[in-house]
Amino acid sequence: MKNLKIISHPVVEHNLSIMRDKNTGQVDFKNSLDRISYILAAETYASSGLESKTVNTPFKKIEGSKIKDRIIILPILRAGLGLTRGFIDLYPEAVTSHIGIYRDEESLKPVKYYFRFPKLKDKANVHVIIIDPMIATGGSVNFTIEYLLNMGIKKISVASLLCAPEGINAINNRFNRSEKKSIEIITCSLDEKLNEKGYIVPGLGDAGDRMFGT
């Protein structure tokens, strides 16, 4: 599938099992999902930009590199916030947005209830990671999608735990038409399909609850 990346890992590999075991509580899940976000995060931030910085090193000057890119990450409320310990970790530089989507009972349509978003003066260098742990049908990171692109942010990027085709499709047939408009989407496992109550198979259940316990 256009701009997919699949993780292939041990480790993701390991605790991602952990995580779609039923058997599985609470803080096993959350202990699991956070050391897979280490590896998420280092595959996500590896598009980033560089640029040259001089570095003194106890034995002679040499060029070194730094970051570029003003990183934003964007966890869809709530599941998302979920998966920010690795990125944040990584890079403490990264700036934590939020959004909030629910679906309307009637439209089926993403509605946004809440946003918070840096002031940016230059949006040139900003790369914005979106972090939602299941993409089932895509409709909420279309819409998140939709929405900083009409901000004017052109670099963005998706970081899932799990995805489903029907989600995949749902973000390229949107997005990825062509290389001028084009979303990196990077997941730990594209999984079989969704059922008919829109949950992945065989996918972990319901993501926000296990991870917090409701």
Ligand code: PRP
Given for the second form:
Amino acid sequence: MKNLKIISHPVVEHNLSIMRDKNTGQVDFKNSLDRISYILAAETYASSGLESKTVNTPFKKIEGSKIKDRIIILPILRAGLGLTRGFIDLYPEAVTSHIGIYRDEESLKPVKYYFRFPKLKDKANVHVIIIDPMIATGGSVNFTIEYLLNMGIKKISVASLLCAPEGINAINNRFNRSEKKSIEIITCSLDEKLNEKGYIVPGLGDAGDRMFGT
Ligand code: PRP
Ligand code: URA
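The form predicted alone done, now the form predicted together with the named molecule:
Let us now look at the entire complex, which starts with that chain.
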């Protein structure tokens, strides 16, 4: 899958194994997620455009670079909040917006309860990065992508910790049919499958509950 980037990095693999362990407590779970968020952010920012910028070093003038995209990071509440740290630290100029969505426990369909986004007169160079640790059925991410496309946002990436093939297929079937309009998905692992309750297997359980101690 051309639009799916799976990160392979020892820091990710080490910390993801801590998070997957059912005996890992809230503090270690959250600390590992924070560490992984830096690697995930660096990989996601790699697809942002650069423009040149003149820099005066103490010795001479050179052509340097700066990130061209106007980045808006959009965590899906709640669990997306736990993955924002690396994104904010690596690029503090980014705007942080929020969308609140939970999955209905019976239907597994997304239910939106909050949305806060800047009013944009000019959408040129806007790059929205949706952040959610888990892509299970893909319903929450698909809902968010649809919402952004309806607002006229053209460049959208998705950064996640774990995904199920079912969720990736759902996103690709809905949005990535044409070569031209592709939404990039960056993840740390493509797991095996969903279970009958819509949880990712092997997965790590309920990400929101484990990071917030609920
Ligand atoms: C979890 C997770 C994703 C969603 C993924 O949220 O954080 O947002 O499920 O599932 P999907 O791909 O099938 O939509 P949850 O509904 O548990 O809410 P929470 O983040 O508030 O815990
Ligand atoms: N949401 C989670 O937190 N975990 C899963 O495995 C699936 C959805």
